[in-house]
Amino acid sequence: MAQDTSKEPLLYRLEDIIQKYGGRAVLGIDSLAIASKSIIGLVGHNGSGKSTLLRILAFLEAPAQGKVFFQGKACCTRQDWVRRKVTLLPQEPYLLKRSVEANVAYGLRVRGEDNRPDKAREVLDMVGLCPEDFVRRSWHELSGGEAQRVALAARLILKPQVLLLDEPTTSLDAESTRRIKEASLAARTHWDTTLVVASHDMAWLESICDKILTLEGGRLTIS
């Protein structure tokens, strides 16, 4: 069930956002506020702007116009401090051609942070993959659902302030779908992580989201 986040401080504020690709406007958001610790759902047809919005929220691309505020500060893609607080799980995440453990711990190594093996084991357990069975398994030995869960574990190990999920359960088996949902919700429970989820699974979104945003032609409406 969704929590009451009405009294939580604002985490994001977007103002007068326009994004263009090849001169064509694909996203237009006059105003959007996202509270800390909230769960926001994004729905809409393919090409409606969901992935573009997630990439802007992840500071992976800058809008053509407008401002993105994070914790009250105007931010851009060049600021490492804010990008370290946010992580995005794309619909088809890329895995390194290495072991599961190496994939999960990669982000910590890049950041120069402590990457003790027990950290990888903890998040593998969160996504329902037995560490003893998976830490030494190679990337090419994983099923589609297992690969998606490893990719999520690689984000969870960072204990992100914001977790952005782009169709995280599309075409997955029921067990992987359940595990991904449970692990994502556990991030808010354990670390007060804010979640923004683009998904066609309306039943799940309606059961957990504080707010559901519908994108149509790059424009937002609130359910």
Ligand SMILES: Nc1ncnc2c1ncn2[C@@H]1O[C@H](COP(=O)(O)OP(=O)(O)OP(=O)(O)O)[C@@H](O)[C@H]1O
Contents of the next structure:
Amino acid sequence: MAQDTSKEPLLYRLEDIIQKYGGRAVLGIDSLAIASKSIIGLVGHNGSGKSTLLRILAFLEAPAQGKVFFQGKACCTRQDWVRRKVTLLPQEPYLLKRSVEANVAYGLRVRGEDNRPDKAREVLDMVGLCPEDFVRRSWHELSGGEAQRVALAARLILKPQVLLLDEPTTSLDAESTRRIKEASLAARTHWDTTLVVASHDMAWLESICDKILTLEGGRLTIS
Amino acid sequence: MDYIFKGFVEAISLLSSGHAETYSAIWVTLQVSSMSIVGSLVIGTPLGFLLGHTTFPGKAPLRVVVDTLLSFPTVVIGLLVYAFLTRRGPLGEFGLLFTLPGIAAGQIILGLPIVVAMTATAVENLDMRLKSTLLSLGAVPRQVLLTTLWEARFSVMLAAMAAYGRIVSEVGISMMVGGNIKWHTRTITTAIALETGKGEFSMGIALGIVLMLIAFAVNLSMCGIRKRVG
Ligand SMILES: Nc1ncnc2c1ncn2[C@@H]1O[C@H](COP(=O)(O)OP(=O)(O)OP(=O)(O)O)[C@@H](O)[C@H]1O
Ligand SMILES: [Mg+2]
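Could you switch over to the form predicted together with the named molecule, since the one displayed so far is the form predicted alone?
Following is the full complex, with the preceding chain placed first.
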């Protein structure tokens, strides 16, 4: 699966990043580069800083120190254009109190883009949820695994340039796990999406990733 | 005890025969309470949203003030509004005393703290993940604000129901500001107070039944909405 992405231009460059919560440093990354169209795995124990790094890459939180370059430009959380290229599927996704279809189409709606119903159907199909069965359902009529897949569909519909996945398959059964894995890879195949995936599923990461980063107590260790 | 039973039977016949005076009070109540609840929501929801969404110095004391206003006695509101609307009062020139909009003004003051406090709490209790989810799906700050309000809609509805329940059942403001004028400002509650005072139980019981039905409907819809808030 791994392609040679070494010749691709840099998408992200992180310099001297430090993140602190309540005065305590939880993440310290001296330098990190992520190439376009690559698939990066992120492993580490609980509390090692995986989610924190992903939120920084998603421009959802600003590091206490350091710079994040995206396509060569130093970017910050207040820039809407960059947040519209990057999307994060959080560890515990949140669904809006709306129908499945409205949840999936939300990102297109706020962009003022055409959100024909067949677009939502297409991505629901990608994550293995039968569109006829699910589009009209309400947010509270879903199982945990179904909600997780609806949340992924809501990101896939954006055809994002970067898709950040925070432990997307934890607490899912084998079938849902397979669907999520297939759908995230399809994003890269169809739209050249760059993927950064935090997961404890080493076998999966080893089979798909161009590079696996290990975090230990907020620091990258060479692997 | 006989007169209570007789009153009950007569009450049913008043309601089923469409007794004009009884239905006038019901109609007046529905009109004035609708004005009041719309007013409370239009003013209260944005205020509650601001209070819940923003942090500023003095926010905590302000919340205490709002919570205190929740138990503002209706007769005190009635007194205040009367003092402002009476001919000699600062708003006397509008001639609102003894009118439905006059009563509504008082009832808006009654409903406002409920709407503000409950909306603020609802916004504060929204899921922490909401904002980052919206941002990550590409919403710009203005869209984040609008979607956040929409996410809180069930709690705002609950606030509306709670405020409405208090507004339809209050008697102090209607009595003092409305003046209990037959065919004009006589509401369900002021009519009950008057008729009971006269020893006329049947109309009081009839109106009481209607008021209980309204309260029941309000509570029923609150139960329905509460399931959604969860
Ligand atoms: N909002 C917060 N406030 C304070 N500390 C936090 C907060 N979020 C995370 N932390 C701390 O930051 C550190 C890194 O947390 P993070 O969620 O990034 O870890 P993680 O690698 O994603 O862990 P997990 O595998 O359990 O998801 C942890 O020590 C955690 O306690
Ligand atoms: Mg995590």
